[in-house]
Structure formats: structure tokens, C-alpha cells
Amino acid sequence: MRFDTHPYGVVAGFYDELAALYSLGRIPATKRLQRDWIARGDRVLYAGVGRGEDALEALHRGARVTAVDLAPRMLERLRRRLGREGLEATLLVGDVARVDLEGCFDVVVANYFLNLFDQAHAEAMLARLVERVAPGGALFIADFAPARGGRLGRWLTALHYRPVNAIAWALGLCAWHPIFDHRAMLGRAGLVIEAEVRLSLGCGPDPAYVSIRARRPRQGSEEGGGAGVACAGASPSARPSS
């Protein structure tokens, strides 16, 4: 097997463990929250899937999963896990904005993915992901949460976030940027937020992590919607929002 020089390939063996330790378990917890938002038969796309614990949860729920990542070593670990558990998924190495994907998806998941980019590139990537969501489908995001606790909350959040952002930036894992206002970004992308769960580290209201479910309105909906349909094929499952 060739040596994977992608930065995330280098840290594939311990990345999830470090993320769980650093966040006191909140990073994996925000991903697990999403399993109840997925229904059997959903066609789900994971952008920047990494080792894919959240994708495995979706497979156990009966979803049809396509997982994309730039780091072959990350996907290889997921592939071995699929083999051990007797599960099947489509795994693609590459940039999710450029890989060949067939049709729309009921759900597109971008967990701790948009924070790899600066603000402008994150907004552009979000627009590309929304194009892959079928009208009436959903987009999930789990990520660092903006501060809510006034000046003290902002200070505590920065104290928690900035050191790891600096280390990841120095290692070439992400851009240098503040925590994004995901609600505003999703609104600008034409999505309607249906659910938002915030998990604090337990030291007051901040710092925290968040998991968000946003819906892409159907064409002609009174709710509106910014993005045009860029994909064809699979239509979202007919089920009520929970």
C-alpha cells in the first residue's frame, strides 16, 4: 500500500481518539445525535467522512451510504470496519465537490468538515453540498458552536477553540478562522433549520459543540430556498420531520 501523504492520512490512526479526548466526548456525541434523524432506505452522502463512525451508525439504521474523503488511509480504516461488520457502502477518494456522484441524496452530512476552510471557501463548499440535497431532503452539520455567554462566553470559547485551530492550521489540517455562524450560513444557502442540539463542555453555557438538521425546501414551497436543483434521480423519503 502506498504511503498516504495527505495530512489527514498521517493522523488517521489516532485522530478520532484525540478529538474525543479534547472535546470531552462531545465531538462523537454530536455525530451520534444524528442517527435518529436518519430513516431506513435514506440515501446519505458523507462529506469528509474520515474513519466514518457516523456513517456506520447510518448503515446500522438501514441507510444507503456514500462516503467521500481526500485521505485514502481514512477510507481504508472505514473499509476494514465495514468488512468486519458485514456492511456495504460506496467509498470514494477525492474532493466531494468534484467526485462523480449519481443523483440527489435524501441526506448530506458535513460533520466537522466546513471548518477545514476559511469563510469564503466554506460558504462555497456549503453551496456545492446543498446542490446534492434533493428538494425536501436534509443537510446535517456537527461542529464547534459559536459562543452564547456574552463576553465571558466568547473568551472561554476562544480559549478552548483557538489552540486546537492553531495546531491544526500549522499541520495543514484546516484554515485559520473563527467559529462559523452555521445558522446564518445555512440560511444564506436557502435551508430551513429544523433541529439544533448544543452540547456544552459543562463549564457554563460555553464552550460547546452543536449538531444541526436543516431542510432544503421543495420547489415552490412557501419557505423559499436559494439553490437550484443540480442533481437528478433519487428523491427524498416521504416521512414527517421529527
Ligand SMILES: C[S@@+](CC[C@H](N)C(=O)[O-])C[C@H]1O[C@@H](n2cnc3c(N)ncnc32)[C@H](O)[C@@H]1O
Second form
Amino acid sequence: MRFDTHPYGVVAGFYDELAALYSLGRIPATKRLQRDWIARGDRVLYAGVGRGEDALEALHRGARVTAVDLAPRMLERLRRRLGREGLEATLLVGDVARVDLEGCFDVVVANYFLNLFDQAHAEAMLARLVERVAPGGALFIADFAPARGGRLGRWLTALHYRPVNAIAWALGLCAWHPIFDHRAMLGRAGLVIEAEVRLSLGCGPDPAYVSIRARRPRQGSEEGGGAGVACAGASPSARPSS
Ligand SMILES: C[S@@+](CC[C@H](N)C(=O)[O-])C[C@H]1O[C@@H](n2cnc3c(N)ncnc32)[C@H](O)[C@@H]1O
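Beyond the form predicted alone, can we have the form predicted together with the ligand?
Let us now look at the entire complex, which starts with that chain.
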């Protein structure tokens, strides 16, 4: 195994377990429910795939998966799982905004990914990802959910989110920022929200996690077709990392 000094490489061995524990299982649950949104044969791009439990689910559904991550060690763990389960995917080490990808994807997935960046960079990254979605295709996001339950909800959400945001920021894992208003961001990116599932941590509405499916309108459709540049070509092709 290569030595990996990327901050996410250092936590690769226990990241998924810690996320599951901290969220009382809601983080993996928000990703798991997306498997019903994926159809056999879909071309799916995972941005910042990490260890890729969600990508494995998609492969079991019969999707064709391309997965990108900056941390080689994350992808190394995914590669081993693929080998054990007899599955194949294209794994690319690099920045998903710069990596050599061609063509469109039916689905682009950004799970617990945009929240690594501050608001401006997250919006820029989202715009890059939307460019990779085929017109009529979808973008999925799983993330921390903004509070819904008034002042108490905002307070409980901050109590749950801010300490981990501060620790992750101090370790260089993410930017310091409030939970994003994903609905507004997706709207600004020209996408139409089709499904949104909130999984609360306890019995009230907050704190919670969310999984969203948003559609990129077809060019010239009644919905507007307003999302960025259309990606060219029907099939994605990418240069594998190994
Ligand atoms: C918070 S983790 C989430 C991983 C996975 N999506 C999940 O839900 O478990 C973020 C991942 O994004 C990767 N990453 C960070 N910046 C990236 C970039 N610009 N391009 C590709 N991957 C990136 C990190 O290495 C890390 O594995």
C-alpha cells in the first residue's frame, strides 16, 4: 500500500465507522436509500467516493461506475472490495474538477462531498459536477440537513454539527462553514429537485441528514434547461488510474 499523506488518506481506515457512529447510522442510511434511484445500466460518477459503499451498491444494481477521489488510500480500499466481490469500476485518483473525464453521466453523486468546501468553492464544484450530468440525468447529494424546527432546531443542529465541523476544519479535512442550503444551491445550478428524504437523529425534526435527487432539465424543456454547459458525447470515457 502506498503511503498517503492526504488528510483523508490518514483517516481512510476508520472514516466510515466513525461517520456511522457519530450519525447513529444516518450517514450510511442516507447513501443506502439512493440505490433505489439507480437503474441497471446507468452511467454513474461518484465525486469524492471515499471507501465507496454507495458505489458498491450501485454496482450491485447493475450500474457502470466511475469513482474519483484525491486520496489514493481511499480508492485502494475500494479497489480491494471490488476485487473481493468480483466487481469492476473505473477508479481515478485526482481532483474531480480536473480529472480527465469525457462525456456525460446519467447520474453524478456528491455524497458528503460539497461540504468539504466553503460556500463559493462548493458552488463552483457543484457547477463542474452539473456539467458532467447528461441533460435529463440526475445529481444526488447526501449531507447534513439544514435545521427546520425553529430556534430550538437551529440550536440542536448547531450543537451536533459545529463541534465536528471545527475538528474536521482543524485537521484540514474541510472548510469552516454553516450547513448549506442545498435546495437553494441546486436551484442556482439549474437543477430541479425531484426527491428529498430527511433522516432525523432523534424524535424531533432536527438534527437531521438529507438525501436529495435533482434532475438536470433537458435542453429546451419546459423546466428551462438552465444548467451550465451541456456535456458532449453519449458515453463517458475516462483514463483508469492503474
Ligand atoms: C467526507 S469524505 C466522503 C466520502 C464518501 N463520499 C462518503 O460519503 O463516505 C470526502 C472525500 O472526498 C475526497 N476529496 C476531497 N477533495 C476532493 C476533490 N477535489 N476531488 C476528489 N475527491 C476529493 C476525500 O479524499 C474524501 O475521500
